[in-house]
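Form predicted on its own, single chain, as structure tokens, below.
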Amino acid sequence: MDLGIKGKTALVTASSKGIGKAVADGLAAEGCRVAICARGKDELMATAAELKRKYNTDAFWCVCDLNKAKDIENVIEGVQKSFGPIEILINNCGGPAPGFFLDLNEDDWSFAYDQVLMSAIRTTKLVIPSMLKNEWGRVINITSVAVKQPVENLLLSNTFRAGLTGFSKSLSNEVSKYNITINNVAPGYTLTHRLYELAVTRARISGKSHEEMLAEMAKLIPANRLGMPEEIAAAVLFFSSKQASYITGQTLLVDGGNYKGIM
């Protein structure tokens, strides 16, 4: 299927590895001009080199700490100078620290607020004006199955990803008439470094190995396996497409059937 986005400028945040990298790879495969950012320079350079080898495309890359507003501004400015207005924005970030309520202090809450919620709000605010001017745009936020079904020991993620979902729905109502869509992709348990860290944390609490914890996670899923980053990326690519122009304000779960509700 031709997604109709060849030549579009796309920015994927936190995209040197995991889901973000898989999304950047998929967009590059569709012929987009791809910009990537993350905190680690070496991983960014390696990802950009990989995209060059696979698709003969020169990805824009920039070191960025999404908790810092100035870093986000620098990324947007750099992409605009190199490629022009950003037409597809993928808001992705690392998961906030795990912890139960009494384990978390004020600094934990402030950090997660900037990391999960404000990073997406700040980035979106900087790209929406050009989307409004050009009357076309796609914003896709990577959230979590936690927005539908809170995950134990992930109070920060449960809280702020839900907030991002509310922001997305509200903004979608404001900008839909300009052919701009705002949607969310909510992964379930996906084989990334983040999931490995979560398994290690749970193993420490339970006294089991992290391999056992990953196996237990898989058993909870009707699909009887963990997801792959490329499977999350496929949903993001669809929301980015011309075919998805009448879908906005929605959250799509990509979780192997893990969510137990019907709405």
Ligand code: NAD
Given for the second form:
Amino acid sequence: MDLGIKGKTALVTASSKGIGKAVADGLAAEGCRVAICARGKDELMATAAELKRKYNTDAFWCVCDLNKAKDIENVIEGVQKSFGPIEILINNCGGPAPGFFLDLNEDDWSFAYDQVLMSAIRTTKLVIPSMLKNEWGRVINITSVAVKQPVENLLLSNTFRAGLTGFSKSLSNEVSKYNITINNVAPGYTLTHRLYELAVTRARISGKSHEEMLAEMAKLIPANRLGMPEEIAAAVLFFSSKQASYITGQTLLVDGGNYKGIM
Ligand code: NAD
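Starting from the form predicted on its own shown above, please give the structure in the form predicted together with the named molecule.
And the full complex, kicking off with our chain again.
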């Protein structure tokens, strides 16, 4: 299917590996001009080189700590200078630290607030004006199954992703009449570095191995396996497409059936 986004400028944040990288790859495959950012220069350069090799495209890349407002401003300015206005924005971030309530201190809460909620709000605020001017845009936030079903030991994620979902719905009410859609893709357990780290933490608590923890996670999922980053990217690509023009303010779970509710 032609998604109708060839030649559009897309920024994917936190995209040197995992889900963000899979999304950048999918957008490049669709012929978008792709911009990527993360904190590590070497991994970013490797990802850009991979996109060049696979799709003969020159991705814009920029080192950025999404917890820092100034870094976000730099990225947006850099993309706009190189590629013009951002038409598709994918707000992804590093996963917040695990922890039960009494493990978490003030600094943990402030850090996760900047990391999960404010990073997406800051990028969106800088990108929406040109989307309004051009009367077209797609904003997709990567959240988590936690917005429907809180995940044990992930209080920071459970809290701030719910906030981001509220923000998305509110913003969609304001901008949808300008052909700008705002949606969320909520992954379940997906095989990336983030999940590996989570399995290691849980292994430490339970005294089991991280391989056992990953197998236990898979067993809880009706699909009986962990998700792959490309499967999350597929949903993001659909929300980015011209075909998804009348879908806004929504969250789509991509979790192999992990969420156990009916709606
Ligand atoms: P990952 O650890 O594989 O990749 C995270 C990416 O974020 C990397 O490119 C890393 O360099 C970048 N990053 C981290 N902190 C950053 C910062 N401060 N500034 C800029 N870049 C930063 O993670 P993933 O599994 O791809 O997860 C992506 C998002 O999806 C996370 O927010 C995660 O919590 C969420 N999520 C993941 C899963 C899962 O099972 N993997 C499930 C639900 C939600």
